[in-house]
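Given next, in structure tokens, is a single chain: the form predicted on its own.
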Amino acid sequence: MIKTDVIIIGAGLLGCFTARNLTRYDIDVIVLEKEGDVCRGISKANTGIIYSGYDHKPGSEKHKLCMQANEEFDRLCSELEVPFRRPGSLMISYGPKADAVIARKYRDGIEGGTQGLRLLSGSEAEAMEPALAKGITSALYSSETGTVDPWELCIAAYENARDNGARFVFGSRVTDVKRETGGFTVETKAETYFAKAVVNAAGLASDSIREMSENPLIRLFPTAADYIVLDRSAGSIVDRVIFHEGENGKGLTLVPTVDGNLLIGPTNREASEEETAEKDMRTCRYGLDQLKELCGEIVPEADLNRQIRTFGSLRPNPYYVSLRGGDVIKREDSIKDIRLTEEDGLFSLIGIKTPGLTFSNELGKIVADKAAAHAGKTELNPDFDPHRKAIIRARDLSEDERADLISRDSAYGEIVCSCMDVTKAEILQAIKRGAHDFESVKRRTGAGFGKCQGSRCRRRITDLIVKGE
């Protein structure tokens, strides 16, 4: 049996940021992840938007954390050397029902102290974003909305947590959690662990993990989403994140990503039984067709022939449940705010939806502080370093900087992924940092994210992984 102070189940954004914040203490932390790498679940499949806070009820936990996180995001990304942009956002409407929603969000934003908000006329919005369909009736501009790559942020948090002493064990699916005197026994197929405190950040499995030791309280009832990604040649069609508020609810979202692509989505549809049972994030042809149709209406100039990939996601919608005669009964209203369950050393993060990416570090700090206190480890780690050095990306350098880099490392002169201008040196650094398959390299370097989606560089990257050069 391996003994530790705190076990974290799940190495998505919340798991990795909780681990990073725990290493601020003089404490022993182990993270168990069922997949072979970080950010392989719901953390990787979202729009990557950093919200400014106006979209949430003033005074709610989501609102408070979102406001705090948005203000601190530049500093966080500077510490972790993660690319981050603030293009701002524009929420647009084409009718009276949506106008009323936008007016309410503006009032909530002002009441809640959100900075950089402006209520615009339709003509003002059309002047800001000429590619949008004419006829906009009102719009809400937010200067503080940002974008980030979810996996880059998660990988950075993981590397910083690991470098500060957290231990990550991949391929470790948790099969049981039992309460014991003074803590918990956590079982995987390969090992048994004992910890004074457990943080359950298992994403779509977080309700199941909690119920290994507790009676049912909250369960997830996922809905599915579909996304389309257009090539970088289409990324400049809009300058800002576009939120379309439809007359019958949320419509289209357009995101110019930090890498220059254009992300379209998401849909909101019922997940199939197979998707729900297997936690399988796949796309649906109907959903993709719906996105394309809506895109043609809202941004008719978008060239959908420049599509390079699609992906799906599951939203972890949480509901309170109760036991009745041995059956689990779902209550009517979903949980709208953050619900962190604290049960004598078991801290469960169940159904942390949008804007969970935005405040993953802030919520991770709250959970880390609670878990460390429960474990009796409140002494700070004098060696904690919040900074993480990113892999140097040749495509971000000037010609002179690139030439200087090649003079010091000739591998920076060999292009492996021509679509994304990724060099052999970057791939080798990713492998050295723990990338063990094509997907791991792709998320760390961008290789394979271009037009050909890795068809020209996959074999070369796989060879480099196998050789471990």
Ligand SMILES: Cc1cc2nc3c(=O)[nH]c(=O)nc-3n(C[C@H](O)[C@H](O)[C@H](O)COP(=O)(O)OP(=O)(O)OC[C@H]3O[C@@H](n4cnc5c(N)ncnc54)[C@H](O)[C@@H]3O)c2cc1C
The other form holds:
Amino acid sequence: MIKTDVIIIGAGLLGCFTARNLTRYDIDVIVLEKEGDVCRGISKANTGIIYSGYDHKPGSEKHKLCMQANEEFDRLCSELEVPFRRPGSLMISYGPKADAVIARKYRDGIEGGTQGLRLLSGSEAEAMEPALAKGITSALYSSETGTVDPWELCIAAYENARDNGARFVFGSRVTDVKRETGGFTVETKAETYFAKAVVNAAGLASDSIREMSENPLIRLFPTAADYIVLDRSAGSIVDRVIFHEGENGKGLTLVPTVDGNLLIGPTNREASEEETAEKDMRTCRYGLDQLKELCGEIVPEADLNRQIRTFGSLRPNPYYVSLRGGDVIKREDSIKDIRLTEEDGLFSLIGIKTPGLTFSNELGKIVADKAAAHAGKTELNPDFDPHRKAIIRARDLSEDERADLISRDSAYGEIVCSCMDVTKAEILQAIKRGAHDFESVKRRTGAGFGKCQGSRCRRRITDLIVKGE
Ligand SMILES: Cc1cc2nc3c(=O)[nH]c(=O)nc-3n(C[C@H](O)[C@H](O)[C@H](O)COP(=O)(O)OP(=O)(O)OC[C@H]3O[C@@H](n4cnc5c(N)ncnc54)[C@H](O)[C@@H]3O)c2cc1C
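Compare with the form predicted on its own: the form predicted in complex with this ligand:
Entire complex below, previous chain first.
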């Protein structure tokens, strides 16, 4: 049996940031992840927006954490060397119902202290974003909205936690958690662990992980989301994140990403039985058609022929449940705020939806502090270093900088992914840092994310993984 102070189940954003914050203490931490790499769950399949806070009820935990996180985001991304932009956002409406929502969000935002909010007329909004369909009736501008690649953030948190001493065990699906005197035994197929405290950050499986040792309290009832990504030639069609507030239900969100693509989505549709049972994040034709139709209405100039990929996600909607007889009964209203369950050493992050990416470091810190205190490990780690060095990207350098780099490392002179301008040196760095398949190299370097989606570089990258040269 392997003994440790804290086990974290799940290496998504919340698991990785909890691990990072735990390593601020002099503590032994193990992260168990069922997949072969970090960021394979919801954390890779979301809208990548750093919210400014006006969307959340003033006084709620979500609001408090979101405000704090937004203010801290530049510092966080500079510590972890993660690209981050604040293009600002524009919430737009085309009718009275949505106007009322915008007016309410503006009032909430002002009351809650969001900086940089402005109510705009339709013509002001149309002048700011000329590609949007005419007829906007009102808009809410927020200067502090940002965007980030969620997997880059997650990988950075992972690398920083690992460099500070957290141990990650991939391919380790947790099959049982049992309460024992002084802690928990945690089972995987290959190993039994004992930990004084357990952090359950298993995303879509967090309800079932909790129920391995506790009575049902909260269950997840997922709905599905679909996204479309357009290539970099379409990324500049809008300058800001656009939230279209629909008159009759969910509108459209457009995100000019840090990589220069345009992200369109998400839908909000019922998840199929298969999607729910297998926690399988996939797109469906109906969802994608809905997006395309909305896109035609709201941003008619967007050229959907420039689509390079689509992806799906699942929203972990949390509901309280109660036990009646042997049955689990779902209560009516979903849980709107963050509900961290704490049961004598078991800390469960169940149903952390938007803006969970925005405040992943802040929530991770709260849980880490609680878990460290429970494990009796509150002494600080004198060697903790919050900084992490990113892989140098040739495509971000000037010609002179690039030439200088090539003179020091000739592998920076060999392009492997021509769509995204990724060099052999970057791929080798990713492999050195633990990338072991095409997908994990792709997430670390951007190779394979371009127009051809890896059809030209996949083989070469696989060779580099297998042969090392
Ligand atoms: C459609 C959508 C859009 C969103 N957009 C935004 C946004 O724009 N901005 C924002 O701030 N937030 C957004 N969010 C919220 C944000 O994405 C999540 O809050 C965040 O990613 C939380 O991730 P997580 O770590 O809880 O889960 P995950 O990333 O799913 O991680 C859970 C991990 O646990 C692992 N696991 C599961 N079961 C086991 C097991 N038995 N043993 C071991 N490991 C296991 C999984 O493999 C997975 O890696 C969005 C969410 C959704 C669904």
